[in-house]
Amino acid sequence: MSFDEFNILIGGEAGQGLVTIGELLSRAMVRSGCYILVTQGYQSRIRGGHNTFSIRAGADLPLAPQDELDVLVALDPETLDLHRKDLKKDGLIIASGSVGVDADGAVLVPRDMVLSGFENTAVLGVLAFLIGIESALFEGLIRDTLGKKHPEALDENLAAFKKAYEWAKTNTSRRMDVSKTCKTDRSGRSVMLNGNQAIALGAMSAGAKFCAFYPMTPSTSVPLTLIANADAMDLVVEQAEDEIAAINMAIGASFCGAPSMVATSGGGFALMTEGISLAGMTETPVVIVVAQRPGPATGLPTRTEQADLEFVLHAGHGEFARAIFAPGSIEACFHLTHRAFHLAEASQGPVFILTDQFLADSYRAVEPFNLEGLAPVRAGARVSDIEAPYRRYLITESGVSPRLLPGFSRHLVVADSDEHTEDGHLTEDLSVREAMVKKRFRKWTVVLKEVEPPEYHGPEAPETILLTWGSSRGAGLEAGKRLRQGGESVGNLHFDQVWPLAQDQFLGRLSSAKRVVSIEGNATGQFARLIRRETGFDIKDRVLRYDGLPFTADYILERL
């Protein structure tokens, strides 16, 4: 049995070591030369719910989760419930012993292995030897992941995978060969990242020193990652005591001329609201990175939306530029990172990364970035270019102050967050309020001039225009692929940063076609608002999902 892809989703409750089997099995297929791209689903619990870890595998890129499985993996009854429904007719279950099932073909984990207390590395070993992949690989990564997390099982679970894949042996009759489905001259060129990971290997490319965070799923694993490498890349992470100090943290610090980010999600970025104002009107560069989850309020905290837009856009008091980007793969996770600390130093405020729980979560295959040319974040002006009297808000005609840091020589450094005058004193002068508003406005031409283009794919006078943003990407990129292959004319458009909005990049394109649909994770439609505020350019066609689920082509072309 060979396949173009096949798909596979483990499912089970949270304490089961589903997550294991899953990342397990992710690396095994990367070092396979396999494409990969995984969803995770899980809910706001320590132990039981129902969580899935599916992974969509190929020898060409996956661009989005597929309803579609080849293989279910059923650790717990509920699991079959609930998929077997998208089970193809062909699909191979595979459950614990504990599960019962009555289908044909279904292979199940003999009991003595289950009770032996290493249920799910059991469960690896059947699945491994399945899907044609050696042992040998699989038991390299056991030692490699279990080794450190938890080495007193280690011998154990060897033990369990062994006893497993060599009764999968004798005891099976179908088999999955992923050595044709997967291309083997690409074996070891590719790293297996998410998301989260890739946002802070950016940050780290631009010379991050600082990070301030309070845990907020799904936002957390961005500091994790930076602690992960902290001490090898000279760099502070602090779990604050809230939001609140997290954001003035990094504010602080990138004052002192550290450059410093926040990650966090909806409900910590009402908090951080005051701090984006401050660091507006102290004009002072910092990155925070929002993940989205559907809210308001706690909402459902595990997972994925695309709401989130019109609150950063507006987050904070009074006016003053800011950019917004949304990165819809894990290489623009990392790149737009990078561009965001150079962009938050260059206009000298903050800079926002919209993500959302599918991308932070979602592992892919990915080449490993280049690194050349990416120099990292150099803060504050030359101090030998400044003159004394120094003043801090000196008025320029690009907006853009010299930025001298605190300590670093006998300039004295004054900031307000009052309204201030050039040398940073506060004032109620109204002439000088109002010339200091025309100053942080004419850097609005500094964020314009650095604005990404959108990402265009298809015939250049295309019928139809599938447009999105940020994580709806992949599956806009499916959907539009099937349909040209179906002989329709349709193009993609998508954007990997959403504010500001240069219309000269896409205007003439969405005028041109005769249909545009806008592709959203949220109810109302919020980025093709925004364009028609912007453009005057009515998007009257939207494909909305807020289930709390990412979009799959088939939820897209199934509304078109």
Contents of the next structure:
Amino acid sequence: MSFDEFNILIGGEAGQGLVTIGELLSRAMVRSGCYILVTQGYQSRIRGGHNTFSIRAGADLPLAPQDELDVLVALDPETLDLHRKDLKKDGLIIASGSVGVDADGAVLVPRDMVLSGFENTAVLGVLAFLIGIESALFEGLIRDTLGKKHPEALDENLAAFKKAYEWAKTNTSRRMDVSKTCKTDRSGRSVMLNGNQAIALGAMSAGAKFCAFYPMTPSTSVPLTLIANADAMDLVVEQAEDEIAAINMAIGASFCGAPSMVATSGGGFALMTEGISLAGMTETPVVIVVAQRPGPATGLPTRTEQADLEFVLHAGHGEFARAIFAPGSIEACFHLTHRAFHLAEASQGPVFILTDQFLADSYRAVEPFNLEGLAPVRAGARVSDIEAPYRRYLITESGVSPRLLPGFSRHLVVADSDEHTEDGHLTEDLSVREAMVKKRFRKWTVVLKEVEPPEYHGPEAPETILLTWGSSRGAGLEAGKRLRQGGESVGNLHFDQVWPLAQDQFLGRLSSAKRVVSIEGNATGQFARLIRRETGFDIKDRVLRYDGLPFTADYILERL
Amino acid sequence: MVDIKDFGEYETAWCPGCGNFGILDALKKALVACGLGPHEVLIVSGIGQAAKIPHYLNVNVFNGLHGRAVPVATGAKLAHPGLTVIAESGDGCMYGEGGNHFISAIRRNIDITMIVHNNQVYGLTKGQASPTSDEGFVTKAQPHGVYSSPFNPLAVAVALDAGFVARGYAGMKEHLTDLIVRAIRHRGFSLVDILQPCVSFNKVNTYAWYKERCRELPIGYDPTDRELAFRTALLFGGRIPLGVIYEKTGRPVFEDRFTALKNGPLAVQKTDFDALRAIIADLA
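Same protein, different state: after the form predicted alone, show the form predicted together with its partner chain.
Below is the entire complex, every chain and molecule, led by the chain shown above.
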């Protein structure tokens, strides 16, 4: 039996090692040449609870998660109860021996293997055989990954894996041959990483040198990825006492020339907002990653949502230029973060990356990023280009003033959160205030010039347009593709940048369609409202999801 | 040679007779005594009358938000360890809004000097209680007197084993200059808490009040004795001790721990694309 694609869900309690199984299996599939898309679901607790690691794999790029399953791996009884309904008729259940089920066709991993202390590698051994991936591939992976993390337990892990694999060989009859699912010509070409890792890599490619953070799900893996590579890449990453300190540290570091970033989620971002205004007023570049999760307040801390667009758009008091990127893919996480650093420097102010839990934790197989032609940010202006006396806030035509870094020359750099004169000193002269507001506002031109155009797929004059932004891209694209395959005239318009909007890039297209549907992970259609506010174009149809789970194509198609 | 004139002479927005003048003067003299050129110094301040001090000096300046001078100074020092970084502001800014940052900077032992103008009242907002106001201190906002007990910055700093803890008085400029010089020269976190009369809003802690109480620590006082330092830090009444209350050397300095900073300021460090390629290849 072979498939075009393959869906598997591994479920269990936190602490049972399901992420280890999931990551090893994903990596094995990527090494076999599959494209994958991982969706992780977890609860706000260290042990116990119900957690899932779902992999959709195929020869073609999976765009979004899928609810229907080919294989269900249950490490606990709750997983069976909750997900059995999603299993295809001829699907396969692999259950840890401690689950104690007598389901038809379920493969029960023997209890002695489960109780060996290496339950997850034993389950992986059975799973590996049943889906037809060679034992040698896994053994190599276990050496590469578990061997690095837990060298003391490597031999026992390998032994548990092999014993289970051999057991499955002689004791099971059903097998799904996944090796044929994926074209093998891609094997060895892809890398596997999630959205947050891609953001961290994008930052490093842009020459990021400083990051401060206060841990908050689902943003934490951005700084953790930077920390893991801090020595190799000459980075300073500091866990601050709170988010207020984090943004202020990043501003201080950036003032001194380190391309700087912070990463947080809604609640932490709430604390950072005074710092956002500080970056706006002092004209200090800083990149802010906001990984959305459901709010308000603590909300559903480990689930996904796209409900902080309006918050990030309006965060901070007073008025100043800003840009907000909302990457819809792993590749976009990388490239837009790179761009965000350059735009922050060019516009001398805050630039935002709006992601969410789904994208943050979603592993995918991607081509290794091409670093050719990517240059790091060069912070500040050259001293030789400066006229004395140096004025940090010189009024210029572009609104961008020459930025020198303190301590690198005899010029003194004076930055102020108060309204200030050209030389940086506070003033209460109201005519200076007006001139400075105008100067700062001219920086909008710099930001507007760089707006990323929305991505369009579909016929030139579609009857219906499905509108997405950020991580809902994949599900929207898949829904559109399926509708087009069914003969409908549907186009997909996706925004990887949600602010500012350049209406000449999309308004014509929206106006010519009979029906426009906004697909958003929030309860009020925030992006549709933003488009109406900016262009007057009213999007009446909306498919909104706010139950904490990511969009799937089925979810959208059922509600269109 | 650096001269006091290099640090400038400006008109200020302070009330005549304000304690800030003495502190500004002592700071300039201290910078000269340390042989620092204006471009080698960064002063980060918050909000309040004290926080205006860098505007009256020729140095690099970041005048940020209320309570946030210390984290900005921390980020600046981590980006450019060669700069002499001073965080300077008032008691409300540093001990009230900035309390958590004060504690965290001591714990990091980052090499910045924190100078606090402590006038035990909010001047800029016209006379409310500050974290260091005495219990019972009457203001328009606290008409029955302050209910809370005063924050003791020196005792907190000693309790957290800060590297350098000193108290000066704006009315004793030479002594204060010496304290600031020693604080700047100390490698690691240093605190100089400066008693400062507010002539407009604090009618209790006046020049006369301080003159009667402020006394230099006795000759032979051992600032390395932590228990003695703690007892000394608790004295605030009939006699107020001034001087270096606690000094501890040898604690690792925060910025020295980052391998990236062994190669100088972050701004001049190259991005190693080969290393980045290897990191990406490792994800296969």
